[in-house]
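In structure tokens, one chain follows: the form predicted on its own.
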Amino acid sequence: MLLAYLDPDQRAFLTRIAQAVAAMGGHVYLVGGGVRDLLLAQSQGQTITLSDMDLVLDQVSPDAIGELAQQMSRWRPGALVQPHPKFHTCDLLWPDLALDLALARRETYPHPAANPLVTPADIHQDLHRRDFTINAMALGLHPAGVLLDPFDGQGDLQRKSLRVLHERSFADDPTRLWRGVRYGVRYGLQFAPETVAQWHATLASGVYEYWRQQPGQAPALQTRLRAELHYLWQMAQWVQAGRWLEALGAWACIHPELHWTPALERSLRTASYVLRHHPHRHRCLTELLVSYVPPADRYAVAHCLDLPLAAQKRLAQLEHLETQLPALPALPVSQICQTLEPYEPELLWLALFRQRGNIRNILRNYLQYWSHEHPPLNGKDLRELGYQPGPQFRQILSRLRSAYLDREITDRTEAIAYVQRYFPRVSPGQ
């Protein structure tokens, strides 16, 4: 039995769920990736712990989702519970487990890349709506031990093949290809030839470009695609996945002129390393990716992907900033700082990741050193020297900082002499 290859604590948890659903008079199945991973564990003779579980309830009322979710959060305290009544689902998130609870359902798409319309169905119809054969399997918890595999997912798993279920699969949801690439990289799988042909036919039809330009009408090309980018950056093999998506022409889902070029990959590698401990690393990488869209379209693409408003603003400003950069190497440090100070640091880091050579070094020095440097004298020191706050006061401080940045002065003594030389105090009556 496949559950024998599951961690004993998780197995006991699923058994308890099965008993609760049986008491409701229904059936419950582990579906999708959990079944796939258990089959792989069985082939390798290993016991695994699942970080994600998808459970489907069959032959129960819609209220069963909420009732079971409440019971599960009592059995396993600490869950963040997020119900989605419109889709007959509920997410339960623990620190070590993400569990999706759903009624068996059928999905229809009003138009390509739309959100699906959901209606109740049985487990067999539920499996027909899934992405790849290797994810269209269901393991019965009650009835126990029944393995449903209507599309020969086991055979495709053994053949290391990724095959979609029907010819409109990619038109309905292009992010299926992105998920397939993640599966392929993770498990060493390849797309079946007919699946590749279906993808290219869908791409060539122009359906993605049409719906990409319909704001709010194509979530599979907007918020769901942004989520796929988030998952991509979390992968250790994200570079391999990016190259594979380029070979398939999939970056056109974001913009027809976006390509995984050596320059883009180099920028992303640099940013990924610099931001490796940053809490929003994935969001920064997505913003950097969008910066390789033609300048006139960056804002629109960022808006389409529903990036934060600050990111949309930065992408709109990037072209103007980059027109200033070629002149920087010929400027003294003080003028470099004056040029860069109007721009927020996040925008400058975005530009830095895109640059090479001397300009990148200048941006790094500004962000890490020059922007934080202060002259040896401050306002209090000037008052003690007999200068009064006012327009000249600010002028002196500005000149001092420029002189310090350009190393015309290096310490307090030189700073005092500089002020007294260029801003001599005038005695009363003179």
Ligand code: ATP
Second form
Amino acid sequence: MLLAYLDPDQRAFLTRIAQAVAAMGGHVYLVGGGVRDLLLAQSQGQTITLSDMDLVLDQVSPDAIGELAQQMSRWRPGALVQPHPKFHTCDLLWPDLALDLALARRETYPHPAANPLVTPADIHQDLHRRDFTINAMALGLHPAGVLLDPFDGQGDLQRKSLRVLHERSFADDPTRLWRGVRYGVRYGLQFAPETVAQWHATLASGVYEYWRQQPGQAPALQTRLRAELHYLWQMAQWVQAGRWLEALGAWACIHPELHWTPALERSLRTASYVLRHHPHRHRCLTELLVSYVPPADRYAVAHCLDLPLAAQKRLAQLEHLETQLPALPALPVSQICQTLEPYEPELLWLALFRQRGNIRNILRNYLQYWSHEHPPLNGKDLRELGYQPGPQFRQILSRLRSAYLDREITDRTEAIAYVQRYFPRVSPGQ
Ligand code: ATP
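Requested next: the structure of the form predicted in complex with adenosine-5'-triphosphate (ATP) (the form predicted on its own having been shown above).
Full assembly next; the chain just shown is listed first.
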């Protein structure tokens, strides 16, 4: 019995859910990744705790979702409950478990890469809408113990094979390839030859290129693809996944000239390390990836992926900034600062991750040190030296800062001497 490989507390929770659904006269199944992971646990003789569960209800009224969600949050308090009545689903989120509750449904795609149209269906049809055979299995909680496996997902798990369910699968939803690569890297699986052939045929048909140019109409090439990129960056083996996607020609879904080159990988590695504790690391990596699209198309691609407006703006400005960078090594520090000051730090970091050698060092010095340096005198000091506040103040402070950055002056005494030399005070009456 597969559930024997599940943590006993989670098993007891599922049993309680099964009893409640039985009392409603319906059926309930664990589906998707939970079944796959239990089969893997069984093959290794291990017990697992799921951090993510997908439950499908069949033969119940749509109200059953809300009722069951309420009961579940009583049995296991502390859930954040997010119902989606229009789709007959409900997400329950505990600190240690994300549970997705849904009515069995069928999905049809009005055109490639669209959001699917959802209609109620039974558990068998529900399994036909899924991505890979290894995720298209359902384990009955009530009726208990039944394993539905219409596409031989168990066989594919044993063969370590990722197989889509039908030949239009990738046209319907290109994000499935990204999902497949994630599973492949995580579990050591390979795409089945016919699945690779289906992917290449879909790519060659030009559907992605066509639908990518219809903003807002192909979420699987836009917002949903962006979400997949974010999952990719969360993987420890994102470099392996990025290379695999390159070998499959998949980056063309974002732009025909985007490739996972050694230069791109190096930039991403640097950024990933520097930003390892940054709360928006994944967003920054996606922005950096898009910066490897030819300059004229960066903004359009960022807009299409629905990156934050600030990121779209940065990507549009990057080319202008980068035309200034080759001149920097020949300039004194004060002029480097004047050149870089008009640009916001996030844009400069983006440029830094793309650069190497001298220019990268200059950008790093600017961002970490020079941009924060203040001259040894401030406005109050100038007043004490007898200067009157006014337009000259700003000029003196700016000259002082330049002199300080260029190490013409290094301390307060030298700064006072500098001011008195270059800005002698005019005594009243002179
Ligand atoms: P993970 O272990 O990464 O959470 P999972 O298989 O549980 O893997 P989810 O993203 O939680 O993945 O999705 C749950 C299930 O929903 C999948 O197993 C799959 O059956 C189905 N599914 C999710 N996304 C798609 C998709 N784009 N196309 C088809 N089926 C999908």
